[in-house]
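Taking the form predicted alone, here's one chain by itself in structure tokens.
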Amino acid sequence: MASEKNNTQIQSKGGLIVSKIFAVQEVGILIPLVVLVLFFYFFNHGFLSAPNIFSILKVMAFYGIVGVGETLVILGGDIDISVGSVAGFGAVFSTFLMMKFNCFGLLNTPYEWIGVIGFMIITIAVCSLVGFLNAFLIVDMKMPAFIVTIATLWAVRGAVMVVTNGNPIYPLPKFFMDTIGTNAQIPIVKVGTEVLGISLPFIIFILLIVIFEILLRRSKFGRNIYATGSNREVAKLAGINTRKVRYINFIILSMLAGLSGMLVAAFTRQGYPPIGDGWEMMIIAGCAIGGIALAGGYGSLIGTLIGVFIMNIVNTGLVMVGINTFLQQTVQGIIILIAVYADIVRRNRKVLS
């Protein structure tokens, strides 16, 4: 009797292990994940293939770098929809400065990377101004964030395209290409004759998602977010420089819209105008899909990851089984309208409990 007991003990301690893993958040976010590997594999067994998910990595980096601060935006009770847009600008403003002015006059030099290093970091300093302009116009004029993104969208393509005449702004200095783009990774596995491994934009993603991550949940800063973006009257009464909050969440977001486009300038070898095009309905939808509330003040940068990996696959695996291009943006359409369904079941059983 003592060890029927002692057994029934131990497997509802089991079961109760098991159901608060399941509760989880990201552990169910998971599930769909594997899900859509399994299937996708099954189709094109290529899908697993090393060069494959290396690629996968590559490109989910370029989104995930903006989903970072996209989601500290709508954690904060925000949304963004210019960022597509900043990231094309940082693409085009870094190579065209970079080129305009010969990298400081030492383009093709020992020292080249003075002056690719310093035109970015002078882009990213303007990318700021963006989310300065977006955050003073919603947080100090009161204008909804959802318009006033939109504006700055189309302003700022207006700008990528004055710059560039809608041509593409290459070749570019040696060090931007390979340093910082194609030749910049670890090595993990060799192919044939081709190495491959974590790229540069991987390893920045996953960096900004561990410090992010930390910040969110170990710090003050964190916790104003999060309370601005659950009650914003609240968060003020309580004492929250709810203004500085929303502030910073808009021009993070900016800086990184802007590195993001450098980096996919520098792995593409130009800087081409229609870089960051649709980048916005992927990133909001990944948010979304890793559980981030759209009214903000509810998810993990942890779930994002997961969101942007999901939209990656699904883009990457209906391709390679052969889907029609316009079938894929019905399919990515749908995928939204899920995300943002399951979002609004979740608040509903929040405000229920």
Contents of the next structure:
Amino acid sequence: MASEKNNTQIQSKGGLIVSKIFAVQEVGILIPLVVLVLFFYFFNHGFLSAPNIFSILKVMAFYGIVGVGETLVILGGDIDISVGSVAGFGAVFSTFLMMKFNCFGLLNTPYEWIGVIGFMIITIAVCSLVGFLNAFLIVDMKMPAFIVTIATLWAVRGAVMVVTNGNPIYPLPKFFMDTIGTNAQIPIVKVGTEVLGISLPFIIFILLIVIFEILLRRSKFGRNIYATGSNREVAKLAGINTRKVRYINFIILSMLAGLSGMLVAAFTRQGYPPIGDGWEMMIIAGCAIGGIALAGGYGSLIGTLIGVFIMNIVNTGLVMVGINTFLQQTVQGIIILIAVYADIVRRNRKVLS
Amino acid sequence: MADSELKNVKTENAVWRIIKRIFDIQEVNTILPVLVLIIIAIIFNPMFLNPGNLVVIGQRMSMWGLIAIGEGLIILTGNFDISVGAMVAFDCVFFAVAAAKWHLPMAVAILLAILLPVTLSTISGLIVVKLKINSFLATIAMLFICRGMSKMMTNARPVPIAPAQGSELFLKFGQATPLKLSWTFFIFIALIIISQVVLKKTAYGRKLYATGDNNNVARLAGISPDNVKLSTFIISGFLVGLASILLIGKEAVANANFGTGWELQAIAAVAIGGISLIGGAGSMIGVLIGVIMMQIMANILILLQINLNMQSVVLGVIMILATILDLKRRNRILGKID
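The block above covers the form predicted alone; next, return the form predicted in complex with the partner chain.
Up next: the whole complex, starting with the chain shown before.
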């Protein structure tokens, strides 16, 4: 008798935990993720094969690294659509410098890595200037974020095309292509002669997610971002330096975009000028799917992780299921619309409850 | 003697006042950079004044200028539509396929080619107005959808319209050169004049300004901002249809990458022409000047043999400058807000 009572208690406790888990927003986004994976697996069993899984993980990391920065900017109540161009700029600028200056004259020597790392740091610094410019125009000149970042989107992409004439930059230093690119991975499985593993971009991506998620939840830096995004005036009155918060967000984002562009260049073994074309929409859609309120102030990086994952699964899955390649763009557009609409419904429900 | 002197001073003052008033008109301020550009062009390459070159400028600008009119109306009410270029591509492809592959009569194909972008644009408008989705996100989704559809329908190959019945007459119209220009040019100018009159002289025009300036105040004044915004999307859709038909008439083939970058050109032209990118101010004459300026700029870049990609750098810089000027102008009128 007593044990029965105990049992029901445990059961209800279990039920409580389950319902609590489902109340966490990120779990809600996991459901479409699982459904999509099963859907694509059903049509093409190759979808869950090791090479495909690892390639999805690698590709999503490039978007994801930028997605972390974009999440910060959106949480702070702004938006930045120049990220794709900045990534392209990072890819081309770093490789251009490396080859122009022969890695400080160390090209093809054992000390090549000094030049490669040096120019990567210089590139990230220059990319941060783009973020600074965006922040200056948006925060201090009080211009709409959309207009400013469309303008920098064109200007930066145009500059990249002018400098390179649209031609890719290659060959690149061996250290850059191999040690940072293809070889940098934690081997997991061996398929045929190919060793598959977790690549460097994915490690960086996960590290960024962990670091910034902790910062967002546990530090003053994070709380200031949420406060700024949910109500800037109130945050100001509460003594938060919203100007500084927004500046830092934009600068972090541009640095991450530049980094991601360089990683793509390392993996594709060339500084290809169109790198990053159209990323902004993939990334913003990923954030929106992941539950980041586009008006700012609400969401988490775990959501971004899942959102970016979903976008990439759809991209790869559509190819594997055999849908006309040209139709993919259309499907992406529809997904963006659904994601943004879901965001609005969610926000309304939150306000009502 | 004294009398005539006084009269002299008076006329001088009057002349000065007139000049001042002329400069107070916003559009004049935007004409000055155009004149400067033209002088620069003539100095660097006298070929610029060649009648052939001027005709090319006139023909080129009128095609995407039609899009800029609709974009101007949308921006006037505080929204954006960046799907217009992709919509032109989709519509051109649809038109060519309907006429050449489905063998529809020309008149029906033209009607469908007008209806399609109107429908798409109305959907964008409804999404923006009813679902309250940011117009930028809504129309970028539409951009993806339209580009994808146009590529799918053509398999990325050009579709000639020639086998369709009645296409000869259609192409004759599209490729005609009245006064050495094209019909598109005259349609463009006529529409600019009509829309300018509508903006400045009708109740509808004032509703547009009111909605763009302050949504809530407009609502309190008994205007339905939602309907006004939706109407600008519908008009823009119609103009997209018109431009697509005229474009096919000129090119005789439909290509999935038609209209690439038109939305950016149109937005930049609208911004240069003094329509506030935040909504609520500007005129169609300004748009005309912006369109002319953009086309002259593109022409100069070609004449000076500068890398065409430079254009997008210049575009970005111009857009930021135009918005800064616009904010300055507003602050001067309204007094400093912050």
